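In the block that follows, a single chain appears as structure tokens, in the form predicted on its own.
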Amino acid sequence: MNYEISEKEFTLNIDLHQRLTLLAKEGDLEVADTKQVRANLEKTLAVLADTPYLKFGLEAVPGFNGLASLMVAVEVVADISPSICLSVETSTRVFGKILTQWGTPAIKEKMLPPLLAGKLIGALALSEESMNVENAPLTAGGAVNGDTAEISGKKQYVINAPVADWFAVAGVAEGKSAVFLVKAGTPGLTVGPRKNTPGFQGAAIADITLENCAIPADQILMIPDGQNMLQTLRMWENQVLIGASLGLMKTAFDGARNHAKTHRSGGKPVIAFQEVGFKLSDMLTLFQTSQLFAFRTAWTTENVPADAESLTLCAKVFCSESAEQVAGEAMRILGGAGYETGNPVERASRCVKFLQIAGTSTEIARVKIGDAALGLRN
């Protein structure tokens, strides 16, 4: 495992960072307009296109380390704009590993190329009853008649539901896992009103509900015996907030450390206080573990994917639970100045507590590690 960044992934990071910072400069990337967030969405994909970004981990980029270059990335996306690579994330990651690991053929020829030339918005429907599906069975579903099929249920905490183009609904068809890839605008499909949420406001969340949505039946991804869609799912989106909680944990310091640079106490620096010193050095080493974990996390996935499940757990505890950490030393750091709406240490600590209830939560990650840890889980 080499964890060196190439100068080709530097030169990525460099080239994404200059580019979204104009992008962010030209608009608030965090806006909670929907409108504005499909456009923001939009501008940012467009920009995405042009790098090779968007075919991380979804096909083989030449002098690129697949999931691990992600990774790194990531890391830059959500250091400028923690909501827009939820959504990007969402979109290009989650959607885009169900087509290419279950999709058809002819499926993945009519929706990969728009994914990855950024004109196509996915968004994963899978939780129902609450975030939580670890220890309730989907109901979602439904069943084919001939050509089409019609699919009932409910599902909650739908990240990008407001501006998707396509949904991809986890549920059962014939007694069996399968995905439904239902389109927007489909007669029973209904989206309910945005969520109101304290973080990632500039990412669009809401319920949906299906009634009798009727589909074309190779819409249907039937899932392959042996393989467990919502394991598989749930690592997805783990992985997606494990790249998220690098980039807060980046901007945390960085504003940390760039305030007890600039500003003064007592007559010197605050830097000057051996205290402000601890708390940096506490939160960088926390920041760079976290970038290994994740690292070594992205390379296990691909080259050793019988370890992957348990290890992204792990990655995704540690990592949410640092970035919490991360960005509460932040905020006594900076004091008044922190707490002011619109800094950005303001913003990522309203956002680091999501990461921790989202995809496998922290309490239920532990269960897992723990049966891991003792043989009880394959």
Contents of the next structure:
Amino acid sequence: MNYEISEKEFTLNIDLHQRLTLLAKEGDLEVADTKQVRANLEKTLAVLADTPYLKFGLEAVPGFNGLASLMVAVEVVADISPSICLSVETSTRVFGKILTQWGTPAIKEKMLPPLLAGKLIGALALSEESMNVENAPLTAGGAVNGDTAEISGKKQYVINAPVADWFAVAGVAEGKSAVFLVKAGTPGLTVGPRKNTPGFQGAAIADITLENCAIPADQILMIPDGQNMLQTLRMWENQVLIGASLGLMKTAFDGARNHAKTHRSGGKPVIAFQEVGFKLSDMLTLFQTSQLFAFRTAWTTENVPADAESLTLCAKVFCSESAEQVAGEAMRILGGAGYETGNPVERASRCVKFLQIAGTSTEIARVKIGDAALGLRN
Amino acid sequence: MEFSFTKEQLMFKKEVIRFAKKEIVPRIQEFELKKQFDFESFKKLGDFGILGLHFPEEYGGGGADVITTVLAGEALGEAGVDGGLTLAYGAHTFLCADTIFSHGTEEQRKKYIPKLASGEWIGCMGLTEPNAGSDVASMTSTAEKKGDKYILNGSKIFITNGPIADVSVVYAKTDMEKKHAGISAFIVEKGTPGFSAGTPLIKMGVCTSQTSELYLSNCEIPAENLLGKEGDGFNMSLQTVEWDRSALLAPFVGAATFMLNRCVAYAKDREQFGRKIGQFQAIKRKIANIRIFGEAARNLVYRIAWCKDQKKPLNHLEAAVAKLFVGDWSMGPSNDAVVLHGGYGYCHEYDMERIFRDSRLAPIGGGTSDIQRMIISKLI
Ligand SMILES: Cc1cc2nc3c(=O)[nH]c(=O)nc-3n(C[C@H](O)[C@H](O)[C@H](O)COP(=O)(O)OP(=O)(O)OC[C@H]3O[C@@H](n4cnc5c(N)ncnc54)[C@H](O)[C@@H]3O)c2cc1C
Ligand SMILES: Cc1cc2nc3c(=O)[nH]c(=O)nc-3n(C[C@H](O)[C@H](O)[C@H](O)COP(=O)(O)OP(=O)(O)OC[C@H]3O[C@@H](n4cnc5c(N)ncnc54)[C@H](O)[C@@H]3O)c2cc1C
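Could I see the form predicted in complex with its partner chain next, after the form predicted on its own?
Up next: the whole complex, starting with the chain shown before.
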């Protein structure tokens, strides 16, 4: 057991903070047109590729502790830019893990080096019209014909879709779960208009349609029997959202604390009033509890895989709900300033709304956690 | 960061659960209804080695680390041991015995620790006064030195094990001019003239623990019963905070697992509208809430324990966060557990109402939730 952030993790955090703060000063990472989103992503990925960050969870990094180290670092990234965090994590961790877990040696050899070098942007196309507790069978998919496959389907809310080089489309091939790797620009692949969202406005999100989209058969990754593709993909998404929760809580808490210490009312800094000071205490309690929960969950994923799924759901519900509460309270502590657009706390409070909706929704997660406890699913 | 336990720690936890389920749990309902302390169960805790687990073997202890000690507390809660007995154990072992062990002379250690570790003697700690609860420094109990004696006067309230204790650690002021720095700690033995306990208070929860006032009326004790130096008392009481925020909170974490297991069993068994109630989403939601609370809370408690094992100075912020979370956020899940059982949840036999009542002490005892918020807001 060790409850401390290591020297190396600490140093990496400082390094990431410095590098990304510089980038954020060069241009707004949070509001950007699609071209700028791509440029921002390229710049940040190049910076991150210079550190061990992109490798976490994909390959062992000496002196670090895999996903647990990632969870520590992702907070810094999400604090500085929630949009970059969402885009980078979707590309590196979710798309990347699809490659490491299900990719053939040839696919790994071709795609992992550019991904780890920050030169490839990936997207996951998973959600269809509605995702239920029981995960209705995916309709996207297609038939394999010799060495090509033609795939069709519609996917919604695909993060990075307007800027991605590659799409991992979850679907069905020959009656079995499969991931289709589709290169951007492949005929038959249409990326819809970019979604207008209240938060994460520096990330590009769109629906995609595949119409008889032909890909080489070696770009179909078949999921081995006994593995649950949907559940696994959702778990990876949930891990990203847990990390984003931590960063957004940090933004909200730090903003509120700094404001409460400097803004005066009735001759005192407002933190001196229990209504404010005690609110901050509750916020910090939720934040610290979420951090430990996230760290232990990340560690468990790699070390006790049997517990990973349900513990991740628990952490996702807790961290995303906490983030929403912390951001809401933070806004009130800032008073009028908290309602002004452009303030990081206001921005965080828009972003956090997403966390409970995306991945496994809070409602569905609770049902699944209940089911797992009742022995109705693992 | 790394979150594993050793094999030995996990095995010991299992052993404690097995022991508690067999030896203690069957007796709880009877004593809970009578609102009486179960001396036999307490002695069994001593015989099993739990009361002195973390003390060195030469003092009759088990030489265990803090994490193991915390796991033992969690195991008691997980087995279904009531909050009254675990509170009695906590006050006895950590608030009383550990204070003597940590600050006493070798003579005091040898005299008291083996008997407290075995459960032959029962200990208590008297800090709170009728008019000095959260504001400890305003206590008015006094200890006046006269020759080789101290004369103690004043009264204490809400003292766990007060009516049954053989040994009390009592805080009193040796210097009324000073606030915290005027507080000193003393060992007072049962039967000392001028020292008495009130009748047990009737409480909402933790009913098998006996809580009372302590009266000090020209109570004369030998000067060597001073613990440490004059004026050290407040710091000694602060040092018990580490135990308070780890070992004393651990049974609440265990109780969350107990509730979870019981709710799951009930939801699988109970049928309404032609279905097991476990099939309703509203029931799954409650079960999920209990699990999420337990998983969230345990990390906070283990963190304090791990830091203590590493001999790191107590992080007051982290300690207050742990106490505040377990205290205030346990209300929802323990309520869910009662409601999930419907009418039966409201009845004694099903244990859930007891856990709900017991858990209401968490935001009050050992520093209220608002005092934790005060500490946190000062430290940020
Ligand atoms: C900005 C954004 C980005 C996204 N990014 C991606 C991405 O990159 N890749 C991707 O694949 N997906 C992505 N998603 C999709 C996201 O995962 C889905 O929105 C989510 O799974 C919910 O699906 P839905 O919107 O169809 O709602 P629905 O499934 O229709 O749910 C509507 C409501 O009903 C509840 N509900 C539904 N079924 C049940 C049930 N059986 N029991 C109890 N409650 C139920 C839900 O919790 C919710 O409150 C993104 C979404 C957004 C908003
Ligand atoms: C079952 C039980 C067992 C106990 N066992 C022991 C024991 O073994 N030994 C021992 O010494 N004590 C024991 N206690 C006492 C316990 O520690 C005190 O009850 C607790 O510290 C609160 O003190 P109080 O009851 O005087 O409340 P008060 O301090 O009077 O507080 C009353 C209310 O005011 C709030 N409050 C107080 N000050 C502030 C402030 N500055 N800002 C905001 N709010 C404030 C509190 O949060 C609380 O809500 C026990 C109590 C109980 C109920």
